[in-house]
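Only one chain is included here, represented as structure tokens and corresponding to the form predicted alone.
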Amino acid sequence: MPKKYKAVKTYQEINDRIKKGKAVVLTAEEVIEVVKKSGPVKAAREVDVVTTGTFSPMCSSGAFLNFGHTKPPIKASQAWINDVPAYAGMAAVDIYIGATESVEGDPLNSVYPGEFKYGGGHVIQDLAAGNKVKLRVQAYGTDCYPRQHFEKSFTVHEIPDAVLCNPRNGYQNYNCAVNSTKKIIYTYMGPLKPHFGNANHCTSGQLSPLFNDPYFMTIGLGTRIFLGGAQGYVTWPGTQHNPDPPRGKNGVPLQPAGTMMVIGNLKEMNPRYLVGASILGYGCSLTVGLGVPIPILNEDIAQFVGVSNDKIFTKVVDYGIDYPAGTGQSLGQVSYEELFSGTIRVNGNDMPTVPLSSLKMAREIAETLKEWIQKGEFLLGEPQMLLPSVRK
């Protein structure tokens, strides 16, 4: 746990050194080096904001949509946006489009294995390009809403609302994933390669947003975000949210763990950042630009904003055996710094790794939120509640 050092900054005090153009803000791969010198009492006093990056498929996304009231009036029973179903179960012209909903019509895996080439993340992916997307909508008919069919084809810009709003982003580390069976799976982890063929991790590590605030101490309800190429929040836990997993000596959790509700308004997004995905045999998803940034406050963040690649550890899982079983098993543990030199070793077996997550984009995400932040352009949202640091 944090040794729950005084604070050294304030929200506030560091707000007010953006506004000026004093704010001390590195990336989380540059702070690195200055923990480590200069240790976590100094880089506190000198560091002011950390940023952060990720961009990894994140099949826990959807848009909510608001299409405008109809003349006459519909109440929506069914709707599809470029015949992908959408959630219509709630107020009249309102419905989900989900980052995993396939195309109607599609295979899916009945032609094994399925390519799933457009669903739900892919029309997210063109709402937030501008291109026009054709709407169908189907009804019971009542008294007062008596339309019973209407479509139109329009973009995100003429609709009344769009909102991004993922139910489970940022996934503070993930499973690497193997295969020991003698056949090829098709996984969302991506295909794995028979006899330990291939390993496949998913996070940009050392600058993955959890992983350097592994306690939660800067991370909730209110938290300004980068989200899809512009300002977000974080809203809530994300579902699933593990706070008290196994963690190594320096806090960082050792398997899946913690993860954040996020939401922004998908008008104002960026195509490059959100990118629909075809997962080969498992289905459709959404690639989500994510980034936070850490506000300095005190020695203890200081220390983690430092951790490397090097300490961060995760596990390895069988997925052609002991993940659809449930066993819970692992093979061991592997560092990111390992995952990322190409090559682990586990079991005697020696395997190329394969990452889901772009550390390209991960490293443009955390200079981009660096710069809004230098150029006074985005401030720090002071979090009204943390995300849970124990289970209840």
Contents of the next structure:
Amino acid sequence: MPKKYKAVKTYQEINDRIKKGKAVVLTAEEVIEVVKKSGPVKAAREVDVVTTGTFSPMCSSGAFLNFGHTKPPIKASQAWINDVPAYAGMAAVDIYIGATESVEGDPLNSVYPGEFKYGGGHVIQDLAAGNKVKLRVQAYGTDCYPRQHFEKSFTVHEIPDAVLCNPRNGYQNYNCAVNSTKKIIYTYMGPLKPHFGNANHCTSGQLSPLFNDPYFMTIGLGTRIFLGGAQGYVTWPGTQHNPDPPRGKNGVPLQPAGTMMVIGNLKEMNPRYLVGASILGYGCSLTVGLGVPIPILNEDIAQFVGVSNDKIFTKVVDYGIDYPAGTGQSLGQVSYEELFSGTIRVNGNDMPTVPLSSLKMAREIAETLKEWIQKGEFLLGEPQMLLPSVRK
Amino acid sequence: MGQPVVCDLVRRFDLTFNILSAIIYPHQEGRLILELYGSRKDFNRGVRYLKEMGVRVEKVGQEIHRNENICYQCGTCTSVCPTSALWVKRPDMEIVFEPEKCSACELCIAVCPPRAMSVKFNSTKML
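Show the form predicted in complex with its partner chain, please, the one above being the form predicted alone.
Up next: the whole complex, starting with the chain shown before.
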């Protein structure tokens, strides 16, 4: 039998309140005190929406571009934008530029650690900024698409379609990375100094979208979100989405778990929230600004959004030994309160913590989303299918 | 110039030095980043001496620049900064840059994901 809630609201009711300018919207940081003081039932009655935010490098990102049919027509088989290879194995003039692709001719890690100054993530930032980019296309030529070469400079506004489509964003939790070896290592979790010299972490903690809906009770296909400064959507569980990780008593995963596939119109996006990243010794990426509104449909959801950094934990992983060997070993568990405090202690080792995710930008995103909703510019999208969950 | 200026700083002006970085080619322009310890009076005399010898003297902090429009305040740079010129102000998680503490080691430049840090002097120009 489905659980009977004391406080119940529907998407429709919340959207009606948003349209009338009467919705009560708080950020995921602001709501913590409310839930603590009033309890989840009262909080669920008082609060309509909680906004979340995160701003981190998210490698599994990219954009579909349709560059328009040429005269004579061409069926692209290879394509480059600003000399960064794009995938052209789709229809005639559709290509996909992936965030981690490096510019052609980059020395990569042959000059170690590689600097990866320009890549797909930077192309996407240039497109969002409205900068001209240069497309180069090669084709083998067919009877119907005879052209074999094509070059064109364009801005994102001069081509038919530009759709940001990120297969895996907003990881629910992420490892805290350390290095036990004698040498500095350069990872996607940043530089890790030898002998546990630093511990790097990369989520916005209590402000992070999927920490606030740990069982995906409100997020799924059709959830409208803040994506790169524009309104976008969750379209599917992200790749590697894991609904059944080990969880704490409060239901929050203790390791990387759920993910979201997200989509939005790149032409509407803002380069402030889509930034090309050069990760030393690792590669290129795209730092993505993402915010998800959580509708407070009942007291369980109010309880979940009330979670604070002292109740969110992650595992500490040795990127010097265990991660590259794929052992799955963890050195221990730390809370986000400890991580944000500046020092953690693991197995008797004290180490300074380093954030890789911008909390300042995460707060800005949660605040912006809150403003959009308060002004009635942003309505909640009711998911047609929730992300896979183990909660019945 | 052809003078042992660093040695003179020690012998004539009682200054202690720590070489943070040096690019010096015979008969060409070079760059030396020094940390100097001593009394203010000796320091001023030493610097005056260097200038008299034709050395251009600049404070390193002025040479390192953070582009505030590019920096998105993530904190990656704080993992490598040896002098804590880049540090995290908690609990706001604001990333502070104090140029006067900077030793111009340049480690932050390649580590910064959006490449917000830069130096005025360009070592590659001298090669």
